[in-house]
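Only one chain is shown below, in structure tokens, and it's the form predicted on its own.
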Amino acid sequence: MNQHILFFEKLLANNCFSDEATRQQYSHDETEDIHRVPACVLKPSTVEEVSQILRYCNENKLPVTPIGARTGLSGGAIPLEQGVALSMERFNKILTIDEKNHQVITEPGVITQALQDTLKEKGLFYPPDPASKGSCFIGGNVSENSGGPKAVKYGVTKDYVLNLEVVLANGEVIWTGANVLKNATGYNLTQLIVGSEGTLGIVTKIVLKLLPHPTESLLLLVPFFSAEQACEAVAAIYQQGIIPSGLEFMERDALVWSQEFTQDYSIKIKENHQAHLLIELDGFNMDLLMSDCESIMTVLERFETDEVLFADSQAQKDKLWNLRRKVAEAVRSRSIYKEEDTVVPRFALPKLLTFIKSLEKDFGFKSVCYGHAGDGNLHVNIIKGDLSNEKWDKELTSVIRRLFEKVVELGGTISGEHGIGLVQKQYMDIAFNSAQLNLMKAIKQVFDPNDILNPGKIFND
């Protein structure tokens, strides 16, 4: 590897790192406790540098793992040992904001919230808002097709990507589409790259469509005496013809643990509160939002709920959203755990939750569930707690496989927004048959015949 590092040092000057500390730093993301130490870490800043790196790696069959902010939860940014970790953090510029056409061209290393805040100053809105938006990169969002709470009304990352500049495995640079809202010209390469987890090419520029930024919002926190009823209420709200901009489910322990983690006890949780729905409405006319809010309250009368909290200030709205966004960190701080990113049709949420609780009894573990209930995306945290290492190691895979089989039986799939990466690839056979998997592998072969781009991800071979 030494001769290869010499090439990279000559190409990138002070942005090739082979020291132990840097290699360890880039050996993991937020996925459990998995580390794979790369041979070197490269930090290019131009498309020409990325092109030369990939051309060289392709000729020498060196594995390359694209790395963003390392906030992922499926191991997509964990590099192969002795491979190249290609950090995109120096691609950190917002290049063009086209206010007339409601578009932005950005590099992939821009932090998602920084992009959103910059656009908001101009009255523009990029809706996808993953929980890690304050630290994740927009390029990582493209790679994983990220969602977040606002996906229920506005869609996920793929719904906003118009065009991508991509460096292919052989170093060739292409644009995948056009900067237009409609495009029926040939295969949709743009959407093929979105969600491909860095296995087909390296994204160096992103063109996003934008919306006008909503000027009004309402936020409600609804306590339920039954978690299953909270799930049932989700579909009932939509059947009323209301489309919230956020509809989040939090099982009791999810909110309690988040309060303890943040030391924010401003929300009273009673002993008989089993779950909460956090419901947001947004738009441009407060009278219309209030009308929708009244309709939601009418729907909720069918269910056993306690007093609904209406956030009466922006500060209270921020507190409620912070509690929701901190749930994952709160769970992580409590125990060894395994988080699964299940998604089912929203009407099937009560059945999924009931099944999860039956799995708890069968296997003797604890679960904490929360997520984007409005689009059927339930994050299932399997908690190790006091389970022995032997039982945890022996039975966890069986638990997950049974969970995913039920999810697919209910019409869902095994990942809504976290991706497959390294840790979920062994379950791909549940979601896809051999014909589907072979077709995906054939696409990978066309883009990357030497299998240098993020190898070992998505497919279990």
The other form holds:
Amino acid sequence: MNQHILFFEKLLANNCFSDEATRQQYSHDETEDIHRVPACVLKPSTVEEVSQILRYCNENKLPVTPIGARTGLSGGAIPLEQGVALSMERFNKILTIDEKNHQVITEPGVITQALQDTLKEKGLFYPPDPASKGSCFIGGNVSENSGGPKAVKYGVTKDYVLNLEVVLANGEVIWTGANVLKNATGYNLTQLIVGSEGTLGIVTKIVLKLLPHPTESLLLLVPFFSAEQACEAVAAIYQQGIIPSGLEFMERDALVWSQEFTQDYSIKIKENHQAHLLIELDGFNMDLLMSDCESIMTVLERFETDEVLFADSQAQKDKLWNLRRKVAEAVRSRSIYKEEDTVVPRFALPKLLTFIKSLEKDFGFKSVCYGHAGDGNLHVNIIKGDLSNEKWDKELTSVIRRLFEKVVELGGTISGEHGIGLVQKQYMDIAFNSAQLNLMKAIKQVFDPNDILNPGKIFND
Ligand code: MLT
Ligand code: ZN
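Switching from the form predicted on its own: structure of the form predicted in complex with ligand MLT?
So here's everything in the complex, that chain up top.
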């Protein structure tokens, strides 16, 4: 490896790191406690540098893992032990805001919220807002096809990506499409790259479509006496013809743990509150939002709920969203856990929750569920708690397989927004048969015949 590091040092000068501290720092993302220490960390800042790195790695068959802000939850950005870690953090510029066409061209290392805030100043809206939006990179969002609460009305990352500049495994640089809203020209290379987790090419520029930024919003927190009923209410709201801009489910413990984690006890959770729905409406006309809100209240009358909290200030809205966004960190701080990112058609959500609770009884573990209920996207946290290491190690995989089989039986799939990466690849056979998997592997082979781009991810062999 030493002669390779000499090559990278010559190419990047001070932006090739092989010291222990940096290698340790880039050995993990937010996925459980997995660490793999790369041989070196490269921080290029131009497309030419990325191109030369890939050409060199391809010729020398060195594995390269692109790395964003390391906020991923499926291990997509965990490098190979002694591989090359390619950090995109110096690609941190918003290049062009095209107000006339409602588009932005950005580099991948821009923090998603910083991009959103800059656009908002111009009245423009980039909606996808993963929980980690304050620290994740837009490039990582493209790699994982990230979602977040607003996906329920506005769609996920893929719905905004118009065109990408990509460095291929052999160092060639291509644009995948055109900066247009409609495109029926050949295969859709842009959407093939979105969600491909750095296994097909390295994204160096991103063209996103934008919307006018909504000016009004309402936020409601609804306590339910039964978690299943909270899930049932989700589909009922849609059947009333309402499209909220956020419709989040939190099981009792998710909110209680988030309160403890954030030390924000401004919400009173009663003993018999089993779950909450956080419902947001947005738009440009407050009268219309109020009318939708009244319709939601009418729907809720069919369910057993306690008093609804209407956020009456921006500060209160921020507090409620903060409680929701901190659930994952709260769970992480509590116990060893395994998080699954299940997604089913919205109407099947109550059945999924009931099944999870029966699995809990069968296997004797605890689960905490929360997530983007309007999308049918439930984050299922399996908590180790007091379980013995032996039971945890022996039974966890069977529990997850049972869960995923049920998800697929309900018409869903095994990841809604966190990706497959390293930790879910062993379950891909539940979501896809061999014909489907072989097609995907053949695509990988065309893009990356030497298997240098983020090898060991998505596929189990
Ligand atoms: C969330 O919805 O909070 C995020 O997807 C993060 C997570 O579930 O771990
Ligand atoms: Zn989520």
